[in-house]
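Single chain ahead, by itself, as structure tokens, in the form predicted alone.
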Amino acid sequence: MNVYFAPLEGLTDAIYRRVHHATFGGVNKYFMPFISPSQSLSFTSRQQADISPRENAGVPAVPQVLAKNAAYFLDMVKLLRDAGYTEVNLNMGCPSGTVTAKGKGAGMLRDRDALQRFLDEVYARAALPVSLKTRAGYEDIREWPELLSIFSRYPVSEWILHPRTCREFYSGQPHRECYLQALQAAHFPVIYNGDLFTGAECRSFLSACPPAPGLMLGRGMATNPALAQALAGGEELTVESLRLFHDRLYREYLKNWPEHAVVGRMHGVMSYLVQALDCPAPARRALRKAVSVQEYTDAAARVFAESELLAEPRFTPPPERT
């Protein structure tokens, strides 16, 4: 059974992937936050660093591409092939309004005729195996049977399915019956993604879906970075291993980024890690208020010194908007 680390924008960059891979085991693939090609195929300096084979050396990293133009996508695949990558993931699952408004991500599921024309061209000409990450519909789950029929026709290398619609975003419960139907219908591996935040939840899901070839975990792994390792039979998370991961990551960012950017990034990292801890309120407040490197260093040390690991570290989604 494979475990994949989902791409989390603003978090799982190349430095994060390298440090996680060096600290914990169990992750079979790390998916990169998506790149969205234009006609010029140009990159920002941050994107160049993130997809650089040198920056990802030794890490089983998979580039993810967001595109609705087949020609742009295919040109990007060639660049990634020439850089040494052996597969590409096509993102048709991002539900962000700024993405779907452009007809990208989960927005591609809205027009099934256009979707098929895109996939026809991609799978006829792609220079690398192409996996998919999708939702189970755009507006309504009643779209699912047609989408299942469409995706099952293509030589997909792997299908990562988040069984919610785009409109559902992350609210309500995933439609896990869609995943079971995909397992039965598809002639390629189908990986499950969606609302598995603890080891107990992952094991319960796998016992209910014994044919499942793998899981993609994101926010649960960002909270408990030893989650994949524990699922593979390795050591569970401890305060010591959590601090080791944090400290290694912090040092690497300080080597490579300006100090103000490091503090901002580490606040994002700790917004997940602190959910694994029973952390006293004063220590949390000190961390939240830290602005300078010295303030952050002192506050983070206090968090780890004064906290205990929760019995079942778990990411807690923010309250749903009403």
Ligand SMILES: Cc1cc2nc3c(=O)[nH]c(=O)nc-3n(C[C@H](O)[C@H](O)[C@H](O)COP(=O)(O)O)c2cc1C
Contents of the next structure:
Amino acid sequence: MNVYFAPLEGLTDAIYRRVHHATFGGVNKYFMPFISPSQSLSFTSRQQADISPRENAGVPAVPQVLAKNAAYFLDMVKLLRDAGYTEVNLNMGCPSGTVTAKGKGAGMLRDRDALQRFLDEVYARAALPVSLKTRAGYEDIREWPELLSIFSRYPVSEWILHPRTCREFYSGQPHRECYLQALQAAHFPVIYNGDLFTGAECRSFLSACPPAPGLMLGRGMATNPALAQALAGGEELTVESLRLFHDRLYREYLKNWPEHAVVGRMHGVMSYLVQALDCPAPARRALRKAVSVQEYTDAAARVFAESELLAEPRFTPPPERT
Ligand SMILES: Cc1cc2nc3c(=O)[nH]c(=O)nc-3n(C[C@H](O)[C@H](O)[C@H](O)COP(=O)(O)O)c2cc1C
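Show the other one: the form predicted together with the named molecule, since we just had the form predicted alone.
Let's see the whole complex now, leading with the same chain.
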């Protein structure tokens, strides 16, 4: 059974993936946050920093591309092949309004004729195996049978399914029955993604779907970076391993990024990690207020010194707006 680290834009960049891989085991593939190709046949400098094989040395990283133009997608696949990658993931799952308004990400699920034309071209000409990351519908879950029948017809290398519609964003429960149907219908591996935040949740999911070839974990891994390792039978998370991961990450960002950018990024990292801890309110407050590198260094050290690990570290989704 494979465990993949989900792409989390703004968090799981090359530095994060490298430090995670050096600190914890259990992740078979790290999916990179999407890159969006344009007409110019080259990487932007930001894309270069994340994609370059040097930045990803030793890390099983899979690039992800967001595109609705098959020619741009295919050109990007060639660039990635030339950079040494052996697989490309196509993003058809991003529900963000700015992305779907352009007909990209989950927006591609809306017009099923255009979707098939795109997939026909991609699977006829792609220079590398192409895996998919999709949702189970755009507007309504009743679209699912048609989407399942479309995707099942292509030589998909692997299908990562987040079984919610685009409209559902991250609210409500994933439609797990869609995953079971995909497992039965598809002649390629289907990986489940969505709302598995603890080892117990992953195990209970797997016992309900015995033939599942793999799981992709996102926010649960960002909160408990030892989740995949523990699932593979390795050590559970400790305050020490959490701190080691944090401190290594912080050092790497300080070495590579301007200070103000480092503090901003580390607040993002900590917004997940702190959910694994029973952290006293004053230490949380000091962390929230930290602006400079010195303030952040002191506040993070205080969080780790004064906190205990929760019995079951778990990402908690923000309350749903009604
Ligand atoms: C902050 C954030 C950034 C994300 N960025 C991407 C992305 O670049 N590409 C992608 O396919 N999915 C992206 N996702 C979706 C995740 O990969 C994943 O599908 C989602 O978090 C559900 O999995 P989880 O419940 O295990 O977190 C993002 C999600 C979040 C919360």
